[in-house]
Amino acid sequence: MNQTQQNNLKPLRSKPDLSGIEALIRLMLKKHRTPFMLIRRPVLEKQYYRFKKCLPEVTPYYAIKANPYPGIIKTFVKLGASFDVASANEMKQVLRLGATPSKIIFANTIKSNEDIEFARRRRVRLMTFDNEPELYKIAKFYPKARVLVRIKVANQGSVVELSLKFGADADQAYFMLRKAKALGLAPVGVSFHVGSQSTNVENYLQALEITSNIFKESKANGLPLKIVDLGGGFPIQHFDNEIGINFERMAYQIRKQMKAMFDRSVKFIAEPGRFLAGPSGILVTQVIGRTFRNNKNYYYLNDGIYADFSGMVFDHCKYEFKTFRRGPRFLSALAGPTCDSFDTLSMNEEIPELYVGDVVYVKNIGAYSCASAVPNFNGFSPAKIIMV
């Protein structure tokens, strides 16, 4: 920016937009210091009922890894939701907050002996596996556990591909289920995951067809199954005008495939995490420093990659940065507060001129943000979470 442009931009706020989200943020700024994360309970409820409306035959098990904040879990407990946990610690948390063992799935295909024993003591009987050695562990530490084989399916079009690490080959699924029965376990179904933030409905449709074939093979060999776990991966919008994401249309196609491929007696479950928690979150930060470098404005925020923007690394997520200021937009860079150059959020944001103290906020950041933050790296704490 040249000197004339700088002189024409006065450090005065334009008339504030006091409607909706900005009004809420301004109200919270009077009570709390930044950074803070607003989790909106009405949005959690809206997303839960939206899922139930679009996929009424599917029981949602909230994947608490997306955001294990107690207020979120309590909200879903009150709504009657079930829960997907990956460890004994997650299991302890949801049980302590009111979930019942019958509404929990231990959906980690690799479990420690101690965690399997904990599940047995707390009567969390439903769990997944994707390999034979795991079956021996489960049979030893939790006889008669109910197990679902997780199969490898296509992850094309998903932001985070999970089939690289998890899933048995589909042609081995029946034999693993038969092995589970021989070991004294109760094989009840098939699980899959099409990858996180999946915008390609074909992944679900193909996975359902493959699962249907496994059901048919098992039934023909005297091993009837009753549960299909659709996993998670249901996408959300991160930008206001983002295209290519339509959960309602995706759900319609999934539901149609379910009805075509399976008997009415089959029970369907799923493990949505981002879909339920993501839209509820608003991260509010402030500019704590600024400079002019490489022919662009450079702003330092009081939250960054090592804290609530961690999803940009671990979740490959992109966010829409918003400000209260209006007017001309300039190519700008945004960075976090730590003494690490890796802590850079964006090098090409088109935003108005900002000043120290100005607010920068991000919507749809309720999942995989604070959940994967590094506590107090460089002495900077993650954002305070506020339920509203």
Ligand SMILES: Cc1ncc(COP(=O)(O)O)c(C=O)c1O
Given for the second form:
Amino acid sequence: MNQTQQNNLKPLRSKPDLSGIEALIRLMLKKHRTPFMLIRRPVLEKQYYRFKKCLPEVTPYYAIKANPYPGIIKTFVKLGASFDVASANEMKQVLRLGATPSKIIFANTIKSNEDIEFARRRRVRLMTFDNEPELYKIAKFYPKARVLVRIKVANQGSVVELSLKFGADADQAYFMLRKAKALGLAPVGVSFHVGSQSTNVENYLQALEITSNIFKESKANGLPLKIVDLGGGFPIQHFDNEIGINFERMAYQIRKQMKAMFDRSVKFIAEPGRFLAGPSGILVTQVIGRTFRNNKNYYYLNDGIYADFSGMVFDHCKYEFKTFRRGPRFLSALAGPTCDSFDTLSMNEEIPELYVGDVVYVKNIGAYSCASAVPNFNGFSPAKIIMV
Ligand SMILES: Cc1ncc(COP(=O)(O)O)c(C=O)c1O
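Mind giving me the form predicted in complex with this ligand, seeing as the form predicted alone was just shown?
Every component of the complex follows; first up is the chain already shown.
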């Protein structure tokens, strides 16, 4: 008996959708063609307030690289958030959407001369660096810049490693800050990034301890510092039943460490991207073709690796694929629509049997997804973004 026959014996039962997400998707399907990405404004707000509640001393600078969709930026502007930008283009975008220059950090340690000059023209003074040649560039193109030295810290257990390409050795930090001062810049503090989707709180605790030592060394040498930038990395749940991710508990420990290591005059900032944008996103796709090969059903979706699932490559992300169908589940393959075998999303998904037109959706996909989608590979457009 094949799978279709087996399935046909058991009528598909639709369980009530407790989360209301399926109801929302069904409603949106009446108005929009798939693929589409729903960005839920209330979830953006919830994540922002959750961050502020758990880390009240830390000013969040939303890292727009996670998702630069204008509606998201506008939402955070309204909430009074600050922003982390990686380039002059990102800076232009947040300024155009209402952010003030004093609420922006240019947090890419490698910047082109033109981008540094742009920051000067738009008075975005705060920026990071992690090497001496960069300091000379900043001193030349933005002599009044306020600089944070980014140090290399442990990224143990983080899904995306961010200390391979960036970060000065901690024992060089004070000397670099002194050099910044000698060049006429304003050295104001230290930044780090523990790697993205960092479930290991020890990374933060250790990084804070190393940073506090740099603060002490600098103060003892007549160069008092003011700002600690905790970077991003704050993790989110991608699967419904995922264990080991507890932002509230992590934040509690981070806060305790901040209090133990620094005096009250120190200002804390952070650059959360995934934490603020990720949970808001729901990607809705449809099956456009199916076949039985290699002993399993293959379902071809109208979105794939080159578009909104690009995070599976660039962000090393894994997603939970959901459908509206209930009933027995079979080991199946899911693939994107392009003429490329690489465009395979999963070879072993346990899902009910699907038919052409069926919906496959993914939650918690608001960060590092559409942001890195290729515009039109094979002529397939990425998902339309819809704010709800
Ligand atoms: C400099 C910098 N800040 C912040 C972020 C955001 O990190 P996350 O999305 O893990 O919070 C990144 C991510 O790559 C980054 O490179």
